[in-house]
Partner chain sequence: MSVEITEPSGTPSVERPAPLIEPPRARTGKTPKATRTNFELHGWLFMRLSGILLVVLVIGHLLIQLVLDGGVQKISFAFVAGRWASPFWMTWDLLMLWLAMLHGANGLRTIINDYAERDNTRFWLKMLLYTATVFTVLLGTLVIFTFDPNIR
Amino acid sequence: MPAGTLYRGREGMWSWVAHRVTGVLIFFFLFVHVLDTALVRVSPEAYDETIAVYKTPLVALMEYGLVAAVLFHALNGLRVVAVDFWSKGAKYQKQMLYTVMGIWIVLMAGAFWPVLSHAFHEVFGS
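Which structure does this chain take on its own in the form predicted on its own, if you write just that chain?
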């Protein structure tokens, strides 16, 4: 790594990048959600077509990605609060990130079937 570079490429930088990326993804989801909900008032037929698209397996996969983004953003946000307000937070930030990743993996495994079961039934039959 070149001396004097601003980016160190370690866990802290990548968690910072992932936190921003997941925040942007969540913002765009909320923006689209507000728009599709507004379709009810403008064109109920267009709303029904949109909801039909949301029931496709591809969108179910995107929902799983949304769950991943929300869970990581929330858990990493708690880590960031601990780093900022706990006197030993900076010292243990790396261990807290690995803890966040462990909890995130467990929660994502638990969310797998509830989120994706209808997509599996649609693709592979029941």
Contents of the next structure:
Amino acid sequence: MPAGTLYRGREGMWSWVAHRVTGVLIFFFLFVHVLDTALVRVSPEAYDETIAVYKTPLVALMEYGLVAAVLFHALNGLRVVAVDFWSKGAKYQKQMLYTVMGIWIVLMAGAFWPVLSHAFHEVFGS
Amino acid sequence: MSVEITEPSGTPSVERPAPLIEPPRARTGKTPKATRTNFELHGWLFMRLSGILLVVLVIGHLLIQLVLDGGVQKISFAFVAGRWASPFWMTWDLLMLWLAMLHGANGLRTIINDYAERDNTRFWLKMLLYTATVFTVLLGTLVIFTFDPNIR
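Could you give the coordinates for the form predicted together with its partner chain, as opposed to the form predicted on its own above?
Next comes the full complex, and the chain you just saw is listed first.
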């Protein structure tokens, strides 16, 4: 890595970058999600037709991505709180990031089948 | 709380032999109006407190809507009607809407402040953000409170 082109780099900076990127993604989704839910005030058909889009395989894959973003943002957010409020937080920030990544992988593995099974059956049959 | 120091730098005395130097970030009469409140401190604290609550609210939400009982395939108008028949879930969704929107809006405000360097760009991006935020929060709140299961 060339010196001087990155602010520190490593765990502290990259977790901060990932926190921003996931935060922006979640905020834009939230905006769309409030709009689609608002269709319940239009008619049951308008709502159900729009929600049908969420049930297609491609959007299911995006939902899995959304889960990935939300879980990282949530877990890393708790790490940020610990860094700020726990006296040893800054000292253990790296270890906490690896803990976050570990829990994230376990939860993502657990969410894989519930979120994607329907899309999987639709794409690969049976 | 903002502390205003009105005393001029003290003159030396027996108890205070050296001239008093003002603490570098003390708020004085010369402090610009824009930095006299603790808005940024409260914003920072809000991000942490709302964040902790949102971890519970949002992960619970994802668990119910995407994972349990058939995932997103079960969602329909009837499903929404069933949930919003209960004040508990109405409160849950309302709290989640407000906290998530304010948390997200404040996050985006920080990002705009960081990356939009021209004053005009920064101002208009934030106006767009605030407009979208107010619109979304009000729309969502209205939908939760005026939901009618027998709309037809």
